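We begin with a single chain expressed as structure tokens, specifically the form predicted alone.
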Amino acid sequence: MKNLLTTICIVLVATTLFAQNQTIVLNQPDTNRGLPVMKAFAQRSSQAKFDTLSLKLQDLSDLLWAADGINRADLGKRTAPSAMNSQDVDVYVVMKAGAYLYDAKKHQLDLVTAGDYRLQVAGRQENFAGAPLFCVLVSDISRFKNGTDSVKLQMAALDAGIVSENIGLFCAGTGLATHPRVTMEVPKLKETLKLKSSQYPMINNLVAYKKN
């Protein structure tokens, strides 16, 4: 009973934290956690079943840094490579409290739109809408200095795929569940995320704790 009450308190505190703040200041990433890389590859899988419990702040912090955080502060370089170092991919986090944009330089989440828009990310696959959060990977092709729009979209797909794989390996190495997806209600989501015409939602990853 004591453990149950403790868990409930943690969930309530986390929900309040995410619901009340325009900005969620993330913890410093724990770069010592997780499985060795080859074991993480051995554990990597897409999970269709998951717990609906909200992620703890440290797990959220580590997830976003692993996805596309800054790992070489002196150069501003990221954990995920991008074509011509364009850093075209932005990570939007959609959860019950709202849609947030990950600011890698400040390592924080900034509120874009309050409210629960997870169903827009789930799209026609409504069974995924109960996931505690989605990482929506959006490419701004205006950051590519060369190439036609067709070529830029190809590079955008590659860059988003790399960030998605970072998420997959992080989840495999830390025991979290994830599922990469392209299904989503793109027109509605572009409005919710307040995207420019040059920004394209490419892929999304639900992230959750594994279902017991």
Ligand SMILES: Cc1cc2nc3c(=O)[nH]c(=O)nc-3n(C[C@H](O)[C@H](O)[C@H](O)COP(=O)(O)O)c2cc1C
Second form
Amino acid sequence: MKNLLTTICIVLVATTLFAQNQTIVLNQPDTNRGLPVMKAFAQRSSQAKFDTLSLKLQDLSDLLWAADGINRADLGKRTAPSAMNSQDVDVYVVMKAGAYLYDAKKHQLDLVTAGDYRLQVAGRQENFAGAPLFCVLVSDISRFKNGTDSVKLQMAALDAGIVSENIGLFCAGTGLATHPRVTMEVPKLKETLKLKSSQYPMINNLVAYKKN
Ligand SMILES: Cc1cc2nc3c(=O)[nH]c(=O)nc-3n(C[C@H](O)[C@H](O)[C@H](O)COP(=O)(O)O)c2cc1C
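Got the form predicted alone; any chance of the form predicted in complex with this ligand too?
Let us now look at the entire complex, which starts with that chain.
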């Protein structure tokens, strides 16, 4: 009976942890975890099958820091390089409770829109909609100070691709499942994420536990 109650409590805590909080304060990244980098490369792959279980707070925290967190506080620089250090890529996290924006400086998630918009990220690939979360990588090309729009969009794609690969290697190194995808319902997501005209959703990565 005691075990049953404990299990129920754990499930309730896990399911309510990210239930429409205005702010999700993330844990400090655990920089000691994961496979050595060459083993992570050996494991990297895109997963089409995954568990639907929500991510634990430490996994979510480490994922976002690895994706594009601040790794040199004195310089305000990030785990992902960006053209001319423009830091044009924002990571939006779309999960059951809502769509959140990752604030790398505060290492926290801020609610943008409450509600479940995962189907908009899955787009026509509805089989992905059950993923517990998607990182939607959005470039704000107004942060590039030079270049034509075409050059800016090229840099945006490169910068977003690097963040996506950070996620891919983090997942490979920690045993999580991910899948990078350009498929998504961009016009609807622009509304959900309250994007400006200079902000472009470039690519998304689902992140989940692997299915046993
Ligand atoms: C820029 C980019 C866009 C992608 N878009 C999609 C997509 O829209 N849908 C999808 O199922 N997979 C997508 N993928 C995943 C690729 O299909 C996958 O990486 C490829 O088949 C190689 O498999 P691997 O990642 O396991 O090596 C994309 C990958 C990249 C790099």
